[in-house]
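In structure tokens, the next block holds one chain alone, the form predicted on its own.
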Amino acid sequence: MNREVICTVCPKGCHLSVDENLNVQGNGCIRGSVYGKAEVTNPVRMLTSTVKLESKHLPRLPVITSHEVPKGRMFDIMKEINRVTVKAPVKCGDVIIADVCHLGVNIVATRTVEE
């Protein structure tokens, strides 16, 4: 049984076919082969979102994970993000949630808000 995957490593967007033995076909480069195998065995993503912000100017603060996280844990991470309210001032790169869901990954601010 083959899984069809579209590679997102580069802008080419190769259509990959990965079989049960993790043989990858359709990749235009070696990175596509690595991506195809990883996507079938342990898919990971960067997660971007926003948290509530107490500020005079903005209601939400954009955040991102410091590293890729397992795709299957996205909803758990979002539950934690939705529980948080941050008070300005905040600097870009500040850790908003440390070790979210015990994954060894931080949620960090991607914008500076003075007040």
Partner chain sequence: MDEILIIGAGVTGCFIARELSRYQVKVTVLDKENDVGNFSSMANSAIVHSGYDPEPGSLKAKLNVMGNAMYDQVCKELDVQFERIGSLTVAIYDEQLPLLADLVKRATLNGVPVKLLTPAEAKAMEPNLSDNVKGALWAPTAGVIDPFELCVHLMENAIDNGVTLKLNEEVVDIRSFGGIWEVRTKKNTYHAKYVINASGLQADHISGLVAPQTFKITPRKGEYFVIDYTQPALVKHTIFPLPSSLGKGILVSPTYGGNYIVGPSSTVIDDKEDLSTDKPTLDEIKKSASLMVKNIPFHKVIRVFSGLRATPSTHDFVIEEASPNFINVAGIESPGLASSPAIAKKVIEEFIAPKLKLFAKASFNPNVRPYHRFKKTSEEEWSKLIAQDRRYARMVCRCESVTEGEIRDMLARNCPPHTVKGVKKRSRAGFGRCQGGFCGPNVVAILADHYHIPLTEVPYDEPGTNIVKGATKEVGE
Contents of the next structure:
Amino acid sequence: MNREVICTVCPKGCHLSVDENLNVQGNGCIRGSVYGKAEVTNPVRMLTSTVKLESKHLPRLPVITSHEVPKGRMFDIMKEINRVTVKAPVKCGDVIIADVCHLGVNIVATRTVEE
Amino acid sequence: MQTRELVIIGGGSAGLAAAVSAYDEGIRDILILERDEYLGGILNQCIHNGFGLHEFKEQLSGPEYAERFINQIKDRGIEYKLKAMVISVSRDKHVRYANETDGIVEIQARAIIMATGCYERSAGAIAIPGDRPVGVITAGTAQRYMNMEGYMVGKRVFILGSGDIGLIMARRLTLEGAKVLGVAELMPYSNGLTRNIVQCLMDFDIPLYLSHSVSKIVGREKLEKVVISQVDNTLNFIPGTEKEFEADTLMLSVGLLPNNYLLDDIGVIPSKTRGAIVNEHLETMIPGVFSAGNVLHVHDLVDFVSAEGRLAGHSAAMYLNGKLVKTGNYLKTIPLAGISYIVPQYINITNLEDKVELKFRPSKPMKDVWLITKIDGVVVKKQLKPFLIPSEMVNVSLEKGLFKEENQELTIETEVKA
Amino acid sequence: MDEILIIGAGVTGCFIARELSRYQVKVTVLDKENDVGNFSSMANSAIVHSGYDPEPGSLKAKLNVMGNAMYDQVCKELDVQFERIGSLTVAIYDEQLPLLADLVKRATLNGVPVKLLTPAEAKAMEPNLSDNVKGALWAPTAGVIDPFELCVHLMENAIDNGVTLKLNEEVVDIRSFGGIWEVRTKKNTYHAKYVINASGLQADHISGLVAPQTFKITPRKGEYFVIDYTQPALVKHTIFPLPSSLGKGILVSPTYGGNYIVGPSSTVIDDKEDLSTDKPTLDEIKKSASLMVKNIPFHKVIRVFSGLRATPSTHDFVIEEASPNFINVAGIESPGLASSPAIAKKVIEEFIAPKLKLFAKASFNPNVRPYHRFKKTSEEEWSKLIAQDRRYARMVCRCESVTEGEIRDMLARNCPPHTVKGVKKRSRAGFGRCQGGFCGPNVVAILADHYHIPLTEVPYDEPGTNIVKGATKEVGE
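Please show me the structure of the same protein in the form predicted together with its partner chain, now that we have looked at it in the form predicted on its own.
Okay, now the whole complex, with that chain kicking things off.
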């Protein structure tokens, strides 16, 4: 059975078709072939969100995963993110949650909040 | 009344880049006036990543991108005022602003850069038929509530408009536990990046209804139902194609408009983009008043906003150093087949530096077309474009040497490849 | 127990309440909405008509002209924005010229100063009039007003002078017991010697609770466009077409705020709560308006809305005693707004004063404390305000230049806003081109702070219409 995937590497958005042997068709370049295989075997995504923040002006701190995470685990990661409250001061780049859901990925602050 | 060399109105992406650029060209007396509680503008609420591929060769989130520029401002000790709302700008460059600390202050600026960004088109502006209940909100306002204040605007959301803001919010809402029922898009193609269609809609099985729009809002006090209908090729609703969704929120992502009120208020005629009419140095019809970023024309990549801000800063520095003199001959840029608009609208050939960047948007999606630039009817650049779409701004760079003093007109058009 | 109970806090009820507050008489006003002037009185053309249009001899004609003349004083005392910009009624076909001549006759009979203009004179006054204009009737006494301020400041003054206002009170039953009216709402029971029924769309139903109905109120919907400011001005006066059986027709007018309205349509409907707009009607409005005025910048529409007229089956205002001491003031459709000060005077002089000795209140103060409006104040004057309260320098709504200080001041008065819409109506915050996109969160925060409630409890209009539904990190767990 072929899996249909839209490539997101460049704006062309080639429609890819990937078979059980991970042969990719429809790609306009080699990056598409790599992408197609990855999407079918282990689709990953970057996850951005906010965590509760105790600070003078801002109630929420924006955060990001340090690496891409398995697409299927995003809601599990959200549950962990939602449990956390951070206290200012916090620097952009600070690790908020280390090794979230044992995925070897950190949740990292993307904004510096001084007070 | 105090006099300042350069006043920059807006401390977002364009304003910050402009300030750094002007400073690096020797202008020291700079004042940034920002209405919010922090610098960074809209980037602060754009917590998703994808910013900075061109500018920093990295993929950053909005706040991180903003912080890079904010640090540059702080490192240079450039002065800025927060919670400062500019009330008016006069033709002789008096800038009036108000904030709680200073009260109402009037400044005589020698040069001004408008970097006030854009605002969202509302439900009323597109006259959506039906009731006007609570629960209809624009995506940017919803994003502010969610990402800055920490509030949900609804639990069952339907989205009108498949531009990137709507798509990004579809994902954001879903991850925070709301149910996004679908996205309707008026055009037969989506306005957003393919990456966002995949990662914001397809990943969460959110249906995208192309060639659809909201034909009725139902709910006297609170939103109850959103009805969408298919549209024909004249964008009229096709009877019998209604689909109903029980929703408590209709989120609109139906267009951004330059927040150009400061110039509108003093009768400066706007361009097609609703921003200012500018020359190759981003100078408006008022000498010494420059415009950059979303207030000039709505961008899709913040990297280009920063570049434009830099150009405005550089131009303001030139102006302040007496190097930007308006001379007689202006060439006019004219968008032709397949092109919506071109910025800048005028080019002063004498003032051209090594090159000029023309920015424009195609009026519809096109594949495999020639992009033809002509000066006074003569082709100066012909590029083959495999893919053009209205949601992606295009840049054409032209060397100074291609221009002659007496040139009158520059046109850009598309031509289908035979 | 009250002496007088007024049902309805629209413009009619508010004028009557304020008039009664001059006297030593106990008055309570009930309204089913969450604010005064929250239905027809807030969704209309906001024009104080000159009075050439109503049928000579009718109550409408008499009270329109009388009321129009009273507005200068009313607006001065109550600090309501009002400007006599005058109106032009425009003929665009030759066949309409005799109708224009008829209007002159009618105006004369009604006692309204008018002047017939030639096409050249009309175009000189309004360059954007259609090139087909054949003639125009100039009526200098017509004006545009802030209808929201009118109701609020009337009620504020009434409460300042001792009137009680009860919102969210929907009348469900009225009975008479030994010469006293017992008025039951969904939540409470009130007693009064006199009841004044100024309940707008519901007036026939309310009247029917005490006496057989002698009139019917039919909802007649009018849809409108609101268009953003333009430079230069599109029109400087109210532009009317010739009137027809449907009413005054689709007008193009500056508002008191300086932007424009185009409308209203006129459609009889069944549902007294249907305020929806529809595309065919809006398209018709565009077409009609464009016949009179050219260059209407429809690409600058910022809002569409609709209002319902309380059209009486009698074709004239219904001001009568339906039952002893129960007075109907019903069917106050156009020229209702212009007539309302005169209506209030008539109701009191003819129906209350003969029965109830009205002694003037020594403490009556006809003036409200002056309002502060950033847009309309000199910088020097405003700086003095800022010196007293720094919040007058915090611009909360950019599109309409509204500061936090102004909103806080409104919250400190009688008849304060409880809702986002209430703030909008009183201050204009949210009426501008971004339609609350920027100021919305600011206004919600100010209301939450003032009333010591969480943001999630701040309503937009009716109770329960909160804009934010809950915090992130909590939904969906």
